[in-house]
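Only one chain is shown below, in structure tokens, and it's the form predicted on its own.
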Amino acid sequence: MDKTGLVWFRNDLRIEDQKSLFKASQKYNSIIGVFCFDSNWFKETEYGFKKTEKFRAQFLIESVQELKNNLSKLNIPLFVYLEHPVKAIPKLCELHNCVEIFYQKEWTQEESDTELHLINKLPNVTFTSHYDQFLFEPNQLPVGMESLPEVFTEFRKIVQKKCKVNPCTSIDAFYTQTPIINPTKIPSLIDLGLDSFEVHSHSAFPFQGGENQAQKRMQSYFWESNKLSVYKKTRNGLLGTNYSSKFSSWLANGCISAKAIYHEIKKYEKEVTKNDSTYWLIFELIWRDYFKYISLKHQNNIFKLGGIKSRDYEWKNNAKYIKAWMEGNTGKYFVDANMRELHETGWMSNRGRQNVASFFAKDWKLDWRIGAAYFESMLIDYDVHSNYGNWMYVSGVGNDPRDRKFNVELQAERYDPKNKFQQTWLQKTLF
């Protein structure tokens, strides 16, 4: 039997500019795919609700569904497992001699814990991993960990100017190895645990995930659209699909990699037009590469009540209010408009985000950590360290150096001034 490369997808669903599966096709004629759907993550927290609810799990299915299409056509299976990595994975590399496993590198405190049981699973098979979700690489950066900035204008300062973002990488073999029966499926809603649902009519996130679907929405937001050219005008709209690019779920799930976002704003730029706007976008994917190098460098301290800064507040856990909150029903209009978005469609604005977080944890005092676990829960484009980051940066724990607090009836009347977001969503007049 030849030997076999196993690529193991985690967040990194996509075949362009895949590291893990371009390394593999370097090495082995004979690859195979593999994706965990881990039961945990649709167990019920200890807050009351489920860590991963329906509308980020229908957007993994999808993302899961295209990537298994698209290895397809490069001839190579997929396979889709409802269980934990250690209890699968060890399986499918005895039964297709793999030797080698190709994956991306995670660092928060579940990934880790999985990836070493494996290895302690596996001590005969070789461990390759990458890091493969940033737009500037940690071996791209002209100081240590210890040293990064904790300010994000020092750390954009710095990788402006002393960092290059590297090329994408592509595959193009078709691999002529022999035909492997894969029996695996891909799990539904209800396999999961979950109600299925239909798409809101108002949702300003209609779309599907997948790799095509990423590519699609690119092609639409800048060269169909030409909507790359007034970002920082609309990206702090509240209704509709194209107030802003709404890259972030597929960014999540890997389906696109920062790089080829980047390497596609300087092409509009050489070919369309180069302005605030088209900087902008860059501006905000480097903000993501900036939460994930705050948590790579602190670690834990992201989940802990006191934050990266160790701060000894006092933080409230009242149940009514908790639940007030999440169902927007607080009695503040615009922080239960932007929650009962979410609650029916998995998304919110970034404005609204920061407003609904500073209301629970500035005006209610509640413990910001159950506020970023119900974002978890709920949120199609949830990402770790960018949820982790921004709840700790505007919780007073985190990295805003001005501890700011919003003011949400003034947010409303300067960013729904008639009231036209907030009656969608309270569907009642206001006044």
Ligand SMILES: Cc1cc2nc3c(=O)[nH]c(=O)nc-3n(C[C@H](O)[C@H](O)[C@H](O)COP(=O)(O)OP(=O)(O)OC[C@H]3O[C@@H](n4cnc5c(N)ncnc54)[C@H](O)[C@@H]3O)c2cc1C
Given for the second form:
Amino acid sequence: MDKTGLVWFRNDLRIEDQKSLFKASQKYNSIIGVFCFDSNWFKETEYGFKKTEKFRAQFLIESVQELKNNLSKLNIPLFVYLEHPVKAIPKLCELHNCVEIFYQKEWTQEESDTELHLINKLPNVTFTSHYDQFLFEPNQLPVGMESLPEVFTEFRKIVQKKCKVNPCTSIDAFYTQTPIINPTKIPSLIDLGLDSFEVHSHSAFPFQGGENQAQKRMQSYFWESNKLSVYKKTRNGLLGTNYSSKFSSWLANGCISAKAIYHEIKKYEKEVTKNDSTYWLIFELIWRDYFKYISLKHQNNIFKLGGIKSRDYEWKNNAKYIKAWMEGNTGKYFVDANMRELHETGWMSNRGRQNVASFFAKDWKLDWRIGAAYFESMLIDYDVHSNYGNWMYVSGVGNDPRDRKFNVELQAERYDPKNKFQQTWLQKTLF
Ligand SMILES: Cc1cc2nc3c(=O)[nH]c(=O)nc-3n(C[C@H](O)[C@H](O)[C@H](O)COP(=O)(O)OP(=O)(O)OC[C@H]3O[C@@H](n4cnc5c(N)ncnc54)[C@H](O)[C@@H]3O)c2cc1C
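Okay, that was the form predicted on its own. Show me the form predicted in complex with the ligand next.
Starting with the chain above, the whole complex follows.
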């Protein structure tokens, strides 16, 4: 049997600009892929809700389905298991004579533990990992991790001045493997122990997961509607699909790379227009990189109560208040409308997230990690670095030099002056 390269897909569910796939294709004539739905992702947390709720699970299922279809066009089978990688991957390696595993490097605790267990279980297999989720890749940074600036503006200035965004990679359909039998099936929501649902008619994120869907969104947001050219003016919106790019969910699952978006913006700037809006979308992608670097630098401190600043604030743990916040029953209409939107759709705007998080941590002084865990459960676009990084930032245990507190009433007046958003998610009689 030919020696086979195994691509272990994690948060990089795409075939374009996919380093693992690209590297495997340069070395092996026989490649197979694997994705594992780990049942731990769908268990109940200590806080009484699931670690991953139905919205994100559905998006993940769709993303894996499209990945499988796209890989099959390259003649690469994707084996999908509802099993922990440490159990599923060794069996697969033995069956298909896999001698090398290619995968995206993750550094947070659960992912690193899995990787380490797997390495210990497969001493004769080569493990080849690399960072594949950044805009500016770690090997380009002009300073070591310990000297990486803590404040966003300084970080941004350094990467913009000293780093370049690498070009994207692509592989062609070239495989002539003898067909490999793949009896595995992608699990359904029910298999994962979750309820099925209909997309809410007011959802600002009615999209599906997958690489082709990400491309379609980019096509529509950039080239068809030209919304990119007004992004800076609309990005604080609350209603509808087009006030912001909505790329986050595809980015979180790696259905599209940040580099691919960057290069498409550059193309748009050349062919259509270059203005403060086109720049601002790149600026936001740098925020995404920033939180990834903060987590890379501070590792598990991003999950600690005192955050990366080791702040010694007094936090409350009042179950009644936490429940009221989660259910959108705080009595603050702007907070409640946002929380109900999250509950009904798995989506909330950036403006909404800042306000509800600030209210939770700074007004009610509740343990910010519980709010972050609830976001982790509910958000379609949950990304460990962006979520915990932003929560720390808003809660005063991260890197906000101004340590702001949002006045939710003033914010509502400013961003929802006619109460349209609040009316959409709350009963009309409230107004
Ligand atoms: C408390 C809190 C929790 C958050 N949790 C997450 C999360 O789990 N996953 C997530 O992707 N984003 C998170 N964000 C950041 C931000 O709210 C979302 O990235 C953004 O709302 C997604 O919508 P969009 O794709 O339309 O963004 P756009 O406004 O179109 O921005 C384009 C891209 O830039 C990146 N980006 C924009 N703002 C931020 C930011 N503040 N931090 C990091 N990246 C950013 C995202 O990748 C986004 O897709 C959180 C923000 C807050 C305040």
